[in-house]
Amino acid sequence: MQAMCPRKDLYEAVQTVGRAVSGRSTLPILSHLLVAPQGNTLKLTATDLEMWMECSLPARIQASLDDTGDGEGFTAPARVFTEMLGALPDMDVQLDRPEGGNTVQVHCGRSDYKILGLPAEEFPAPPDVTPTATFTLPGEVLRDMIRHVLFAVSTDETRVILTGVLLIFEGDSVKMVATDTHRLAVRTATVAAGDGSATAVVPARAMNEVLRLATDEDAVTISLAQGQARFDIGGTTMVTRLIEGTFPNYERVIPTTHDRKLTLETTEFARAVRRAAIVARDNANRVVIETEGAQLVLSAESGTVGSVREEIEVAREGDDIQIAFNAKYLQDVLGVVETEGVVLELTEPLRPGILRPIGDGADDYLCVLMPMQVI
């Protein structure tokens, strides 16, 4: 087999598989790259087992006389081939395995080298996704799903459950929850073209990397199946694993009254929970959140740094309440939030509050925080 194709093209499909080689793993095969001719395409495919990423791109194949004809290509060490690549003058590739074997010889420009490979056939096939439900959402949507609730997942790994996106698709709807136990973020798109239903849980990791690889402009399938979940993005296209078990009911967490109501604007109030963590992360981030009229006054106190107190603007509904919030929590949900103004929910000092976006989508995402203790 020869393939040519452009260098830059080359080393960012690369950089995109190889960030499901398994670093760790006892099999040798699984810190390799499998590169398969498809058509006038080069395939390539990445895993550690728990996610395959294949990504496609053109070149010029042809087959050398001594070639098998099987199209099974040829497997390369994954970080010696990045770092190659990255190296290389920015003109054509040459890849070419003359007699068939486990060796490539990687041609561009004036620089020529030798890979040594392994069999192609050791190299896992992914799975058969079969899906059970498939929906299709805008790359913008699907990214501002994945940052409205991504921070909340555990890094707890003895839950395992919680380290990953519970995902909800039924008819036109389809929902993304996140939670650690101390906050839970719900974040709702409408569904333009679906069909099925499925809940699943997806790994953090994986979500990470969909939110990388995904751009505003690209239309993202998503492919629930039994244990699998399949993302195609463009010419990329990732599978990974699910987490099996029940997710808990998050719905029970969720407050469905209150009677009080702090109108904020956003960008002001994330200003001034920033100022205030400067203090608090010393005292185990907590943020004293306390009405004084038409004022809400945030303050900070720590042994080893002294105090602080921050004052801002604040539209209230309700009767006047001290209460107390992680200030990285605050931050975690201020930063995903785009709308000018946000409104926090509350009931009573130790009761969660929710917070809301205001505006255009407000109804689609919520983020429920439990308090701390006020000292």
Second form
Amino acid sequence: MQAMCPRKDLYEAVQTVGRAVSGRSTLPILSHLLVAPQGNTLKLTATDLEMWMECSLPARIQASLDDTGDGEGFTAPARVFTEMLGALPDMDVQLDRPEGGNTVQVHCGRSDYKILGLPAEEFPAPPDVTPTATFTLPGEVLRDMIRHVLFAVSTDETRVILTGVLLIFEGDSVKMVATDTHRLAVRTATVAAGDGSATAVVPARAMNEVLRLATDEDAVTISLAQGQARFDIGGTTMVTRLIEGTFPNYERVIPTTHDRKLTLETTEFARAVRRAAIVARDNANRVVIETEGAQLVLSAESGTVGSVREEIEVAREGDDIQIAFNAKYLQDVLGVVETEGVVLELTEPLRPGILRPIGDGADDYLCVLMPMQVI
Amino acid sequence: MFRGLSPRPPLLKERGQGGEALFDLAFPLGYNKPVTETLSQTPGRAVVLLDENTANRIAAGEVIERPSSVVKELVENALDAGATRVEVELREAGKRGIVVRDNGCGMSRDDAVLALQRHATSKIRSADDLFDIRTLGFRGEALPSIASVSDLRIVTKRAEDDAATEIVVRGGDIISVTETGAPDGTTFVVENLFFNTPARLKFLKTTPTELNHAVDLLHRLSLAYHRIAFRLLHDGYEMFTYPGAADPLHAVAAVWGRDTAREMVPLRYESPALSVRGFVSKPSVSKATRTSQAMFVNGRYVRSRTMTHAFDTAFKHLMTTDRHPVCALFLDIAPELVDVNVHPTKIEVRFTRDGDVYSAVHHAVQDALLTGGLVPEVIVQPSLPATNSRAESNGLMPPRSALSSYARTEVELPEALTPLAPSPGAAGEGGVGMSAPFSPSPAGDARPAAWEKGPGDEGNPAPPAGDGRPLLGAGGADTSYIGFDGQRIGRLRVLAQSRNTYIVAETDDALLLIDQHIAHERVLYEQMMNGVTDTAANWGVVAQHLALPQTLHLAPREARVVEERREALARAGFIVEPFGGETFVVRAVPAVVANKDYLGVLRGIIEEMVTASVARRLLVPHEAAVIMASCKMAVKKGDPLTLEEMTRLLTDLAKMKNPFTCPHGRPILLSLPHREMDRKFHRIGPH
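Got the form predicted alone; could you also share the form predicted in complex with the partner chain?
Full complex below, order starting with the chain above.
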């Protein structure tokens, strides 16, 4: 096999799939990339057995006589291969395997490399995805959805199910839910094209990769299957294992009524929280929110730093209230809301609050925040 | 079953009449049975001799204070009877019923009946092991006392008898004595405790409190009698079980948990008149209260100011204030040197020679800490024998005289002590600590051998100073070979950094190797803990409520503990609600652990509460979080430090309450005393 393609394209593709390379593994093959010809393209694959990443790029392929057929390829250690491509001049790169075997020759300009790989047959094949549901979302919408929930994913490995994002596809609507038991974010969107219905818990890491890979212009096709999910984004395909288990009944967490409603300007609120958080950081991030007429007072105090008091305008429905939240949780959600205003729906100081955007897509998103209490 | 044996109402009436006579006489004598109406009805009766039942009830007032006192007396009986297995069953913490079952030697029918009479057995049958006053100091009062204030049933059988004897007693009167079938040993069933002393009944505490008394009691007994199997059941739940083991450490593990037991260092000190043995925890393990300190004199649990103070002084440099190490300390002393009859329940003792006991305990603990891995091994060897630690304190004197005559030592001593004397810490230790609360006994001939060689003793004409001196010297020795206390830090010089990991420094006495990460960790930890306690005091614990309440499935024993301590858990930030059976719902968790495995933390706390029901503190989340944070913030192994940075770190470290171990319990510094170095290079000693 002989293949030729621009260095820049190959470098980008290698970097893309490189995200799936296993950092530390007892299986040496997992630190390698698989490079295989496919028609007029080169297909690059990397995996850590949790996630598979495939990327194709156009190339001039010349099959040599001793090639056994289509799909035959070679492997190369991902780190070396990436570093090498990063250092080569911006010219066409020629990949060659004249003697077969596991060594690949890389020729670019006046540089020649011989890189030692492992047998390509050892490379684990991605699992077959037989989807029970497939749907397509504009990249812009998908990215937005992921951003809206990803911050609420738990990092606590003792409750694995919460380290993923719940994905529900039914009819023409898709929903993403994430919670770390202290807050819960739910985002809904309408799907242009799709069929079937399915529920899956996608690892946060895979969601992060989708967020990184997809551009606003891409159309992303998501296929959900038993145990796996596939994301087709432009020329890149990502297959990820799903987290098994039952996601908690999130609907029960969302309060259905509220007696107080605070309407706030998003930017102003976010800035006030950010300023209060500087002091709150030292006292478990606790920020107290208190209504005083048309003002909302944010305050925080700490034994080692001091105290802070912030006032912002608020439009209030219902009685005065005082409630404490984790400043970081407020910052997280205020950081992803893009509307000009938000409402905070509250009941009592020890009952959950809901933060929603106002205006466009107001019904598509909510974030439940649990209060803090001083004992 | 025995209720049918006799009609109860007339009996009660009879008792009531007896009581009237008792009260108007007993009250002026100070036995507060305030039945005012009987007092007013009988203004001027003649003095009469109390009948036996009355006398027993008076005794009961002293000995039988609460259900756990009954347990104590009966279990001690069982132990005296040579039992290897003692089982206690309580209903409502003993308020409704107490059963104590043993497999001891049992009693003959005659003995059993006799045992119910006051003073009978202890005097007449002194050959009988059961009531030998030398065993647990039983005065023959407890059994009649218990009998006089409850419904008591005794089933006892000796191995050589064919049948068991069953005796039913109510309010002190023997109702029936019958033969019955039973295994060898004795079973006491006490019901309706204090039925005829309503005042006492009224002042009983809540069931959990009374139960804690009983659990604490069995914990202490199993520590003292580690070969005996103990089991405590409460309303069908197993509260404590200990199978008995030859190694006393197993008892420590059963009482305070295996993790604590792992951190215990054995201690041992022998002198002709007394010996100290037991276990003490390394400074890394400590409790907020003294409840995890158990001290025993000749196998009897006591509270002794002398012993406690000696213990504390030995720990003074190592423990943060208000923290108490765990210990089980057994003092064996010749019976004639201790008076146990100070207090009716014998909780207090008096020593004929307080000073001896003090120094024995102090030395035992100090030696244990030095040999037990707290201060690393380089310096262990010279400090092992008590005599050597004396020589060690003279690290400042010319090398060659160190091992020579004590006359020489005497001359050098004042010099060696000068830097310590004016310091408040040393003065508190030597002066106040010794002479004030514990008025020194006249110079003791029964004094431990090590002391006799002490220079202060011989040289000082005044006995009080003689007593104070050795201790001061001992304190000096302690700090000098660690070479690191408030007084000496000024002369600590940083020499270099090794492998970007260890600080090399020297003091007047020793070369020190200090782990920079651990040292910094300790500094940050103490600084933050101070901050945290301030915060906690001012604003309380911040709890983060959970959107998804977590369920917790517990073992029955754990569930009971959680049920009882829900308030305490809440104060620590864990809001837990019962959810039926042994399931609980966690509604909120401390904010400091909200992003960690908070259920794991909670489980750890619950486990601790179950295994160590005596440890009533719940600071764990804070502390765990602070330890984690300080570890993350500290300089790491491999970080190069400038001389200024290192000096600052050591200056900070010297201010710490415990500059010897990191919060995880790892040692901070290794010390190579100059003396030791000189010896290794053959500059002193035999060559």
